[in-house]
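Take a look at this single chain, the form predicted alone, given in structure tokens.
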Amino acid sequence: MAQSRLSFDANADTPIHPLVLEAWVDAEQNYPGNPASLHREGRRAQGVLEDARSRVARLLQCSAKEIIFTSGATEGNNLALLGMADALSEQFGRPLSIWTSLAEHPSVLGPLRMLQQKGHLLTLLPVGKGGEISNEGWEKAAAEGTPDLIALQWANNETGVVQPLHLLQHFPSTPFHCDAVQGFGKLPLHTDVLRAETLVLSGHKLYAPKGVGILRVSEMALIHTILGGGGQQNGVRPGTESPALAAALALALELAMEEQRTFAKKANQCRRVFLDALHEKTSRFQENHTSKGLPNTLNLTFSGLDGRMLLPACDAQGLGLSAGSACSSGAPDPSPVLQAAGLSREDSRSSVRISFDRNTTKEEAHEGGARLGETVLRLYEIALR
């Protein structure tokens, strides 16, 4: 008989919540217009839009014109970062100096690394276990001087470490810019996040719709358009919103919030049980995250094993895990995360992240981790012969 399927990638993607499609539909149906148009379908579906845009706005304790609707966090990462680059570079009338961490999303060193080509200075600070920014990097960096802008995750999608933030203290005056993605409706909403100039969240990691995200700008924010468009949004991205998928966020995120300290409870209830499901197979692995991290992320390393075989092993066995990123032939490429961390690029290689969603009950944690213990027991087996 065929086993069930078990994910556990909730870090890369999520279900959309029952409430929230709804929302979505009945947005969708009911209020088809472009929301530009003056005509009374046009006014009708601006309607929706700005009372999303509110409510959002209520949660994020901003005015609803800082809220800028994305297609998600890559998007409104290169906005952001790239739009208060080009501004404060002008302002200052010379390149930047950026730091970021080593640990940071594709989406942000990615943009990050377009502005270091184009001549701006950016220092990398170094990560210790789990990819949290260690303090002697931070204070290296801050005796060669004061940045011009910070780049910062809340939480990162791989270990679950949670950045220490409070950092940014000593540079009150420095713009910063925040990942907020995987930290929203995991953890409770901290000021160090809310004080970023620009932040962005994304829609499919919170049981909302893929293809919608959140910016928001800061109305103290330096910033200029990098897109050229009918204007809308403050022209920060122009182009014709989509006030269905504008509700449906707002509905997931006022949902997300409301259940963070449920959330937060169960998914640690659930990592305990699948921990102690894997022990009781096998101990021969290594955690990557850290008891302070994310409630729902786990980041283990079979060290020996061949990571082109761990993590199709356990799509065989019904186990829906992931790795830091993937390549083009499907094997898994070894996570710079870990790397950064101190990993050798073996061990980064032979890593796994499972994550748990709203959804996860203690007993598929359990049959979760006992499965994985077993897969992991037969590539041991195999390694040695």
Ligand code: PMP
Given for the second form:
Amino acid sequence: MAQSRLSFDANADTPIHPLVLEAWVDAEQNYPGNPASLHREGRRAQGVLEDARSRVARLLQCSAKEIIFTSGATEGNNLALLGMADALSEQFGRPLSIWTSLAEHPSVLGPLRMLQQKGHLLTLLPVGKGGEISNEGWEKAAAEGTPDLIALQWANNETGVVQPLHLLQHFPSTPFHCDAVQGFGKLPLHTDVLRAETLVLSGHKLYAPKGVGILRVSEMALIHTILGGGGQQNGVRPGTESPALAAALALALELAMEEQRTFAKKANQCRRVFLDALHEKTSRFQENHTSKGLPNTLNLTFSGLDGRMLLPACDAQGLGLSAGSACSSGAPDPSPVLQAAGLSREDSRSSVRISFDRNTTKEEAHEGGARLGETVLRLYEIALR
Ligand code: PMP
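And the form predicted in complex with the named molecule, for comparison with the form predicted alone?
Below, the chain from earlier opens the complete complex, with every other chain and molecule after it.
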């Protein structure tokens, strides 16, 4: 009999929430028109867009002017980092000292590398277990001077580690960019995150459609526009907005906030059940996540197994898991985050991420843990032959 398919890859993408889908379709069907047009259809579309903006602003405790709709977090990270660096370096009249961590997403490290190539000084803070920024690394960098700009994630997409953002209190006047993509909806919203000058979210990690995200730009932030265009959204992100995507995202964020505590509790139970079921089959694995990390995320290393076989073998057993960041999983390279956390190239390659969504049941988590256990046992047998 064919096995039911189990997908545990919520940190890469989440299934759309049925109410969000309804809101998206409703706005798309009933509010046509360009929100910048001055006729009635345009004004009605603009009404939907601005209602969504206000609702997001309420959730993120800021004014509606500070909310910019984007196509997703990659765009948001680029607009924020390149835009702030441009404005700050013009103000200071010199290259900037920018801090980030080795555990950041490529959509943060990418623009920062571009800035480094232009002459800015980039400090990559070292990380320890699970990719958590190490105290020693932070203190060493702090002993060398005050940064002009800091870019750090709230939580890591691969291991689920929650970064010690309270450390930023040491630099209260340094502009801070926060990639909050993985924390929102999984962790309680925290002032350490909300204090960011620029903050980024992505719809498709939160049961909203792909192709929409948020960039919150504080009124205090010094930022230049890096895209030329029609001047929409304060010029920071010119281009015609989608009222329907904005309405869908506003609802998705509201639901995610409402469900955060329940989700965290259920996801934590799924983690336990999954690990117990896996342990019943094998204990030949190492845990890269931490108990204080994202409640829905596990990251496991099966040392000695050929990483190139691990995911396809799981897939063949109806188990959709990930090697880390979906954006780079097509590449054969082992995870840079796990390597920065101290794992060897081989062990990084032999690692999988398991991430649960709001629909995952404990029964599915149990079945998933057992199926993964059986799969790796078979692979270990082959490796020993
Ligand atoms: N930051 C983090 C932490 C992520 O996990 C992702 C998605 N993998 C992104 C940024 C990029 O998001 P998007 O797909 O919306 O561009």
